[in-house]
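First, one chain by itself in structure tokens, the form predicted alone.
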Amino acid sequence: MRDPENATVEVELPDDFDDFWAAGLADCASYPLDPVLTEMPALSTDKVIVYDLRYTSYGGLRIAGWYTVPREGPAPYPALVTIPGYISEPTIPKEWSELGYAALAVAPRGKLRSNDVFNPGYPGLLTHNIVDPNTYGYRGFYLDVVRSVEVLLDRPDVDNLRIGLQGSSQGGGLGISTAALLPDVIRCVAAGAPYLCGIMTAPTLTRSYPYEEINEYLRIHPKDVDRVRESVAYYDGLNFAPKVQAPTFLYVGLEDDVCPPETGFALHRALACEKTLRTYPHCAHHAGLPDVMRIVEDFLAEHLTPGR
């Protein structure tokens, strides 16, 4: 019988992790920025102004984004970056700036608006050149991330304080992963059923998509195992979490069969920071929506403090 909240999940720390993402926020650096908003009034509401946002990021990819404000409140407002998970798109956060927020919804690379040049598709992101950490397709997924978020800082209507982060499944992966490589920026996470996680024992525990990519690409290329295994530890939230400062809320559903349960205790043991872990009984990988939004709305506006 599983035993989820005790079960071992290990994950190996490569040596050069912390001068590997380094290199990567440096490639990044060497673009600039270049964020270019257009006015969306079509879908703008008479609470809530919408951009289309573009800008660069690693590798020189053009990025997509929705970014949306308040009409009316006391600028600068907090931030909040929304992620998407690995098959959805991102949707416009007209309902965060209707609660105060300036919020982004980012469109890495492979989603609909950012596709121009990287689309591996859904099933295929997760194993795109996955045997080269250097090569593998989440290195640019994960630093389109960390760009969204530079782009907040530059804005003047951002409180540069006042920064959070927000996604589920894949979205609550990459905000563990981003708030890692930006841990005097990001002020709290709210992360649910996370995925890229224990990379490597999910696919032992599940046969639901995405990870059941890694089960069918070691099927046709078994003697790549070791070679994944290595390479995936680069970018497994459980190698992210000690970096993480700001603090961080955690919902799982324990009968959750895409990001299975263990590895989201795993990732809550991990954690160093101020954490919170809220778990679901009988809920799957929806992990207690929509009524653990309520929760997630409170835990961000204790942290951000919207409309202060």
Second form
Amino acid sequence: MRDPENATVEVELPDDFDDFWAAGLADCASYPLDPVLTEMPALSTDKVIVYDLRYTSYGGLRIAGWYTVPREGPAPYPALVTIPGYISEPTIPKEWSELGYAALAVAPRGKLRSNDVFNPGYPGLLTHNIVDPNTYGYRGFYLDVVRSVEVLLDRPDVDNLRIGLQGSSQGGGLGISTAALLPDVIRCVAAGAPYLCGIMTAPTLTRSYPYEEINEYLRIHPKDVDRVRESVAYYDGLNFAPKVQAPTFLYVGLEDDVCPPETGFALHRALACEKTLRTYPHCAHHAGLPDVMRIVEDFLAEHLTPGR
Amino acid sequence: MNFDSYWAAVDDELAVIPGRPVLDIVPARTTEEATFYSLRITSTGPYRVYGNLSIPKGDGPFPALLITPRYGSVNNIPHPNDRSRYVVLSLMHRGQRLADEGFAAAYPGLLTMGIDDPATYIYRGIAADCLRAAEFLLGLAEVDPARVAISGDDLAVLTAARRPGFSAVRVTDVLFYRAIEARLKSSLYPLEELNDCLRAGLSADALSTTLSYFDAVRHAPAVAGRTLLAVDDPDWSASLLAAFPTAEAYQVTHLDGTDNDFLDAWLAEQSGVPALSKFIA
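Could I see the form predicted together with its partner chain next, after the form predicted alone?
Now the full complex is given, and it begins with the chain already shown.
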């Protein structure tokens, strides 16, 4: 019988973890952000203005996003980056702007609108160059989310002191990594069913995708297991967690077959910031949806104060 | 063009286009339980679409399961639990990843692509892709023709209605059912695409006309297999449930672990295989 709350999930912290990510951020900084926003009247409503966004990220790649702002209300707005799940495309975040946020739905490299140069496919991203941390597919992907926050910092209609992160699954995992890489910027994180935490443990607890991709990879490359372990340690949310300073709200399904609850509990333990964990019995990867979204909205509103 | 002649024309188009399927083994997904293949097959257009096919090892025939594509760029690979019990085929329709040579669907955008005319609506071709997948699965020698199931949204209903042979139909969601009303409930995509379309000037009548060809309530009467409809709001879904000859409703709890297990167990019972939870206790 599993005991998710008390299970051991260990990840080795690479000695050069901080240098590794500092180098990535330095690479990003070597390129002008060059954000281009194009208003999309056909997608805008009487409440929300929609923009197509493009900006430059790691390696010089142009990355897409949707940026939305309320038509009315007191600017500068609090801002929210919504981070997509593994198989989903970012949708236009009108619903957040209807609540008073400037919202940026980022499409990191490999997502449809950002895959001209890098397109590992789905399935595929999780194991793309997984033996090499320097060229692992997620390297740029993680940094693309960080870079999207920098877009917000550049916006006159955004209050730089009220920027939060929201996402579930992959969006939850990257909320943690992004908050860790921008500890002075991010004011709060809402992370559901966080993925990419305990990356080597999770595939031993489930046969569901995307973690099953690692099992498949090791099925035909069994000798690579140590190199895979070394590589993903740089990307594991459990190694980012102690660096997060923003208040963080986690929600976890206790029967989650996609992101095993053991890894959610481990993330909660690893966080040193102000933190809240809600667990949902009999819930799988939805982790309390749709009801939990009301709590997420309240949590974000408490810290980001839309409408103020 | 009326409903029957619209769909008869799709069937006629498919009938004269050879599928010319090609199967390639995928070693990384092949286990002691099942052999995994990628499938490429021709649908209307002509257009090559993609499928993930898994066939249990051992002596067949086996129960089978067709998983119709969801709305989105990616469909999940069939779960190992399903691969161990069923000949399972999941389809990537035209425009989805792995079926995007020549046409990559936009999200948002796919739901309303060509919607001003039923004849050019993208979902006409997508429906044909599903029908082609059904024909392929139903024709496999490893499949027990008495135990063939289909699972998905409106596309599963449409496919089961137009291709006899499905003994069980599991409807986990609906996209087109009462879509012209459902679009008013929120600004969430994909139904928000319909609102975007109306703001851009398309008439509500044109929208309704095209959507009506795909609404599950119009296809349900022709579904012969035992049907399970997952229902969130019973009042909202009442007319759809009533449209099926033999359907039962499952009231969704929003405890998705519980819901997933129920839906799995229902299909397993119809197919004569053991129920399996994706969550390993």
